[in-house]
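In the form predicted alone, a lone chain appears below as structure tokens.
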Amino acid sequence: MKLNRFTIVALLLVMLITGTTSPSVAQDTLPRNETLYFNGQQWGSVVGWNPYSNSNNNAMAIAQQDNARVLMFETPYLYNMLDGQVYPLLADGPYTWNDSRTELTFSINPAAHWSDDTPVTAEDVAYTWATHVKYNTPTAAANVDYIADIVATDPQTVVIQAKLNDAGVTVNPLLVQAYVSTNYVVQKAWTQVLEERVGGDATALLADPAEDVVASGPYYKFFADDSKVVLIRDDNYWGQDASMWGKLPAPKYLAHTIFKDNAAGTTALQAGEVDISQQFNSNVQSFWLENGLPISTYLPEAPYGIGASLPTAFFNLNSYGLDNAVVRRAIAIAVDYPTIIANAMTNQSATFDQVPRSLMNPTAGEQALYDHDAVAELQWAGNDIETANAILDEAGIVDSDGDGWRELDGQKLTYIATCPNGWSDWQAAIEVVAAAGKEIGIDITTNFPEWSVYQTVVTKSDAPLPEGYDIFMMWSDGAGPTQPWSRIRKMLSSEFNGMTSNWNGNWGGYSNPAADELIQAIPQETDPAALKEMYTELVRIYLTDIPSFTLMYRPQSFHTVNESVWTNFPFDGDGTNPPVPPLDLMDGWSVAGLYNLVLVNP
């Protein structure tokens, strides 16, 4: 078939709108001085662009989390992990609670509009929530116990009605206010098109790839295949209004090559083919100290990034002997954490001497929330073999048959420590845990199942963990608007015990009524002094019972930049106000960094 020029133009337009393959957006033909390249976010091909679904495998566009990804879809507010504040995005000014803290109100910025140039309204916010509830989306499941309804009282005003307990008190004000900085506003008109297309079927709605989605953010989908993902700037983006950023972000294109592994991503970073790296680059300091490359991190010295999450080893409290706090403490204090940090993290973590262990991450805001002196005698920095052996001996947990391994009530203490295969830094950490066992007469070996198996076993909390998962690693929450409360809840709350699919936490099955009571009370408390007492007590409980133990501090995002093409990335002490966090210029207030970038050779 011969194509005339009008047909060719039409086909090119379809390809542009739908994101199908076009040779004009191949990596080597994107204008380098207009394109910001990433790695470490996108692994595998994009599945969809659906803001209602959590199964898009679309790391550049969709991540509704504590620091929501706002390149394409937007939230009413942006959370800033560096100062703990939220700043308006789609919203116009701060939100307010009524006197009884049962309703939270905010207004929509009148300048805000969608990519089809229609205005963003309060009704869009209300209809987004109604859709989540109607189709029982993951967002609804996470919030329906705390939010009764979201209503538009006029075209610009949104009221979030909190769910109340039997006493007429808001169940959880923290989670209500977190909603506005962690969840997208989706266009009502497009949602109705989607509903009609899927015939009201919930499964089909969540599975829809949403190629025709309307968004409000500064970028829109441009191209995606199995080798790369490209977003293109919307030059009609509403945020260039004086009420928001006052200009467009600097790069026209945001591109993510899909590398086969970290090694390939590191090679591209060194070659200047990647501008922002969100992956673990071993011995990152060697890039500039040994190779002289224009590569840097947010902090110029170790730990190079802002620690926010706490990769943690959980004890299976159903394993023989691990229900004994003495055994748990001995293992935990014997582990050589400096070796984990030096080897597994290549010093990209603060040490436990620098930031003593608690339930808090290393950020200044969280560290100020508990009384350090009150729990100092319970904290440990690790590699304390002498004390570990002493407390085991004192408890009568000794090697009575001379085989080199201790017994408890006549049974040898033998355990398997595990984490997913291929997670190299975690595997290295688990090997150090096993080595600590041998130093104190507890037989700990390692096993590394594939993630597909591991995650199914660990998250099935309605049955005891099977043999082979005696000590196992999982993650914790990072920095966010409900922290540290949400992290502590997920580390200690018994509410997750017995769940058939538990992706929240407390995977070892810990239960403590005193901890549960404090966790339930904190969201209602507004007095800073009382909150500090409550958080201190929770830290005391945790460091006494030791149901799990953190192995390292890990950045919220790895943030390593190559300044061959772009410069003026955020760094500690750069003078920006509010400070821009090192979250790769895409999450929460970090997106502000896109407006500060300048070309090295304009």
Given for the second form:
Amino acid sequence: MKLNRFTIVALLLVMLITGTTSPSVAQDTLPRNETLYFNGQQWGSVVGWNPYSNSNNNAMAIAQQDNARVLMFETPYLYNMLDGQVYPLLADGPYTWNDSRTELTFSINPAAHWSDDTPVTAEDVAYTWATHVKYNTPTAAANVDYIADIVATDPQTVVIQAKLNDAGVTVNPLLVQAYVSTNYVVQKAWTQVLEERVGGDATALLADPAEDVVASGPYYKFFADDSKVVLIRDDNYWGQDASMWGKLPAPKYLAHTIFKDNAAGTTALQAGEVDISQQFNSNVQSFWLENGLPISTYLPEAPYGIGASLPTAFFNLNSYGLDNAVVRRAIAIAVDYPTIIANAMTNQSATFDQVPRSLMNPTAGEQALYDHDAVAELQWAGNDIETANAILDEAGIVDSDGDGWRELDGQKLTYIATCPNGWSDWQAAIEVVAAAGKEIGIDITTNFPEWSVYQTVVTKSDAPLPEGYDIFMMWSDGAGPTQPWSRIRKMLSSEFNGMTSNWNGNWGGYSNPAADELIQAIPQETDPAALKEMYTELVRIYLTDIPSFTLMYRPQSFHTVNESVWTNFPFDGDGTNPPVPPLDLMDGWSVAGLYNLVLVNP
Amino acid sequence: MKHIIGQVFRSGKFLVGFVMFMAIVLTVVIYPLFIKDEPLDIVSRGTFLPPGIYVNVYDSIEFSPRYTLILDEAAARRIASKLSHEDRLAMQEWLVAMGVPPNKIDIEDTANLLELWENTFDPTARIPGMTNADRNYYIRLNSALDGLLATEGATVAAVNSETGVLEEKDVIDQTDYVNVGEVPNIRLLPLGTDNFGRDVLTELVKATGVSLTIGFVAGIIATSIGLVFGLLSGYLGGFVDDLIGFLNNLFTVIPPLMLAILIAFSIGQDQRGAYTVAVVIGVTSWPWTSRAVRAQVISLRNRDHVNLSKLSGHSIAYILLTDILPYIASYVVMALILQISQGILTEAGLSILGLGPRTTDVPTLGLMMSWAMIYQAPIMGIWWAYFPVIVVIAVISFSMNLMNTGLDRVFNPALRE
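With the form predicted alone done, generate the form predicted in complex with its partner chain in the same format.
Whole complex next, starting from this chain.
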């Protein structure tokens, strides 16, 4: 008996000792004033660090997107959503097209080197592309129709050969030039190690966690488990060369605690345990107005951030009556958008009075791309019950049987408006859409299926949408080097109709040859005046046909900062040139903000 | 019967519980007779308006008789509402940072302070160590201070619809008042608005009614199933008892809430109306009633009067209804009360998990809680969106439990005084 008890005590002691010396405890003691804490990016634990795969669930390190996340891996160029320009990162100077616009050339900054101190070369860029193609990665699938090959003509010079159509013209110059600010450069030597490890198997290559990956960025992986992810600064980072940033970023560690839910993240932000938050915090102004916390957003007043994407309600054009443009217009102009923006978005969106609806996001660059006066009378700010009723009456769509609801050719107009369950701001918005129906005699009820069901139904574009999906919400593209063209394509192009799995857009099944033609032609066009005309025409088509209607503007990322420890985060008018966009100091040009941070109490 | 009811109402606990419960039921019934607003109407643009009386500003300027009141403290109060002691300290900090000698600043002397401020404040100044949040605060403070010491009135102007020119319409003096009773549009929002901009009180009353209905339906279903199963299994015994016992065990080992979650999830949101949820709750929470009834029936089935009834050739149904049920009726009523209370709590539980009734048809207490949680009302300190709901849920289940204990005192011989 005694021996037993002794054994238990001994075991407990052993557990205690190993417990206290395990690495996880060591990570809990990151020095606060050397660490920048995030929330709202990483949910669940990290799967891997593999830049070829898009299933790493590793939001801090890997996001190859319009504003690529460049903390650990780097792209040749950085996109700046505020001025629409790209700036060199791994590249040296701007890229150039040849005269026929079939080849894009740029050179690699001679100062750039990998975390293992070997130089970044043009061969790395070429080999990265070759690997994508060879193993048919998601990046290859997205670009292979536009890029023929990427070659290194010498150790510093990269040439991207565009894919040409039958007429010998580049299929899509926009998407070719977007490649350089969207996709990481991966080290050739490490890629070869990886290929050897997986024995040339594509599935294994994508599934490899890449714990030994070599990167070029200012931070490298330090620690990750189910409680937090930490990146540590590479003090040997090439970017401290005078040709790039000239110094190291301020925080030594970037840490993201993995919170259970939004509420936990918000509590941490309030407590100053999070410095920079990518969460939607409803009524964000109450942090400083009511609670007096040192929290601020990019803009001091509503809408608090820069709108970039256009969450939109799509009409199912196969639903009875919704093939009629008058019905679509009546519903769209009757909706009370100010209430959606005030209640669902708690004013974190510009209103349609401030930024009249088009296909453009509220950034100045995109707004300048169409002729506002030419489409002014087609635009609507909502809540126009009177006109909605009038155009329905005029079209003969009236309540003929006295039940309070209008009929079209004897059949009552009744629709279901929907969005995924639990997407609270969208649900609140859809509620307001349904309320508009009651005002104009069209019976709209709401329904919120689970996301797992919703996404399968909505993205299946090879068959008509089933009952219950008459009006449904989806997103649109945000800000990026191919915008607004890519967003417009995804809102209007009929090329997606008939796709078995359509994650692009135009989920309502709209088809208009005139729009398709313009969408085809824009990437080839270089004359700004012609472009403006084409974009204006597309806006005119969109606002006339109304295959979908935007409900609000939404920022690319939410960007709320707590200045208890760090300060000098980007804000509107902060004097940075080029301006640092509010993308949480990690996406595209916003990474420049990491070099400006200072401690509140040094 | 009269005697029993009299006895029941002599129990203090029952009476208190009954009064509380009836107060809630009466509110649910009477409130809509007077306040005819639709409970799900969105009344506010902007979420979580705090409780209070909302007076239409336009009406109070344009459409209400104006009175002059000379009140001594008016100006001081006006200044204090815009310029707190903390604000004065913050202003001092700024002024010192901008190089104003500290001995020149008297933060209690409002006129002097404001003058210094106006001469010194520069929104573009970057003071070392000042955060953007501070900078924003000073800019807000600066605009709040604008015209704080003015003694002249404010001019109201409107655009002439014909000429498009701004024309002066009215001057409002600082001593002008309106009588709230004479303003055409005022709206009392005793509990403010919620995340959708709905009137919380009106919604709460409606939600209480719906939740009570769900509780009743669920309670009656659960008690009926439990009662029938308990009577049959207790009286018949043998194979029927084994079968029902088996079913009962099945339901007992899986917690009822777990079962309700699984069923509610598989039904899907589009099919989940309030009554569907009530049925789901009802069919998952009968086992304990069934067990208790069975135990009581077993103790009754060999009594003399039951045996006599059997010998007289009465049918099983007749015996169960006339010879057994009356003896356990009091117990069944108490069980029903607990089941109703449990049903209301279960609905709240399901709704908080997002498995309650569809959001748009009707409000329920659980849905109100759920939305308050989704919009983070508890962390943002928006008490009116969730606390009244908790109070109502608590009062309902407390009153029902009180009634139950009161009944127990009357009917349970072991407890009878």
